[in-house]
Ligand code: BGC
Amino acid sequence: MIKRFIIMVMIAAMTASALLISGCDDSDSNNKKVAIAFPNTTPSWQRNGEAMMKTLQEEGFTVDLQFAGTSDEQINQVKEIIETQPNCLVIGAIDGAAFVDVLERAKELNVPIIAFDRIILNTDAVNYYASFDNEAIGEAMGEYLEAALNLKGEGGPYNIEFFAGAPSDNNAHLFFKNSMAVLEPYIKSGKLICLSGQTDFNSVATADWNSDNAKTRIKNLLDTYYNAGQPLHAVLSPNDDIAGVILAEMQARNMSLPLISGLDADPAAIERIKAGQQTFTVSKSPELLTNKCVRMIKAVVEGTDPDINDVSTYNNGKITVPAYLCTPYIIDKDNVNNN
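Return the coordinates for this one chain only, taking the form predicted alone.
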């Protein structure tokens, strides 16, 4: 579904210089066109897009907000958007590797691109990146499990299994890589034991972030490796949806629940934490990120430099993309009632 929101107020006068649109002249209005291309794969994308649009409209911008359910649909949308030559295009990529060709046209037409939440890969047409510190998220997940299991002390050995997000999402790779940088030494030392032996990203990835895929995999793991009373002490889960299906499957088998990570601070996850089922989640405040991206958009459109706090982390395979990284935080039993 395509939503187009255009605010124009025209006041005639004797000369062209007196033509106003929302308090700006005609050229100013034409220079305040913003397009946003987001997935509609989760409700949070819808909320983020609509919140960003509302804020931009209140500041006098014309906004074209479009949602897509598949990568192909999003690519076609972005192709059409680029031909309208917006003054800034924000993309929340379904497949970060799919934009190489289409963004060459954006570069030709001087359309600035901001990647939102997910980096866009293998192109020099991306100007900025607005996200959370995804490396810090992965590291925090690993360090929380490390501390909870007392791995630096006398803890272990413990059985652990690993899950990761979609291969098409660069964030999933970062979460997993930085979690494993913390946990892998304990696998080598024998404090952590992965009975399945599945510890590389490709073995544990969850296609499309689809929790049904994770449900199938956890069933197979439990049937194959944990069907003779073997306990599963910990699970590295890349988000709350996947944590939820893992916990539900283990509850259905009357198994003791593991320490388990999550991400997104979904309402269901918050309730699981309160109930003592899910160990923790990492909160990525949507308000913080959308508000930051709005400020970046405004700077780009007005021809000033956006606030940037990272110029070295996000090499997309072609260039290192200047980024602003918001700070996530952990929610567990100790602070869940404050959220």
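With the form predicted alone done, generate the form predicted in complex with the ligand in the same format.
Nothing else is written out below except the one chain.
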């Protein structure tokens, strides 16, 4: 009861701050400018950016969509965008911790900020967060591998290797932490064996989510630990891009393919699932997230109350950012033809 009351008070306060942030009571989207700053590091960002721009334009907004390959490039883009004073700025952060200074200026100019997919850390200048349930994604990956290997049953032990995303992206930590919460007990019990011994985030992370870095690492792992016919039964891969290079490397060596996770439902991953190469992917439907985010943008611009379903999970080190978290779903051989 008390908890519900606190949530209601928080939501009322958020509504009030949304009004203050937007500083505008004009409910017409025409001539309102929305800026979007996204990474161009994986195909899913391209898809999200384009889907969002299209929907916003249909709603009558003017859209400034910019992609960046590095954090420095993105910070410079965002600095310039803020000076143009858009009615709302949506950021898919390359480095979640790099915005502390630059967003102070957004506050001065009353530019509302929505963090898209990845949280922005250590600043109170971020107003809302639109994402998927990133903890659930990690957990689903771990649980799928647990079930597919029948770790609760007899059999095994099975060899497994772990990959994670970029240390600069909070999502990468959440995915890995929640997958490992499921899988780690099986390493302890000896049911899962990681021949490389690399099971902590820093050892298995992929700098910049760059699949070339993952390629270098899988080559090293295979050369060093799987060079005498040892099977690799399973791989935890944090997204489809990285799963693709791991599978290609194993195919090039004529190894039996492992049970392997993915994320994003990239078209290439869907083809690999159909071909029986990739085990599954977690879909973060771009339509779902962009539609939610567009509604959030409209509310921010119009000074109304955005749809929020989480007010407690995303403490960014400075504030708890009110969020809308969409529900991801799994695509594997059983439902791939429906997607």
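It should be emphasised that the depicted structure is a prediction, and the values quoted were computed from it without experimental measurement. Take the two forms, superpose them, and find the largest set of C-alpha atoms that agree within 1.5 Å; that set is the rigid core. Residue numbers count along the first chain shown, from 1.
### Query
Through how many degrees does the small rigid part swing between the two forms?
Hinge rotation between the two forms: 10 degrees.
### Core superposition result - C-alpha of Ala51, shift between the two forms, Å
C-alpha displacement of Ala51 between the two forms: 2.9 Å.
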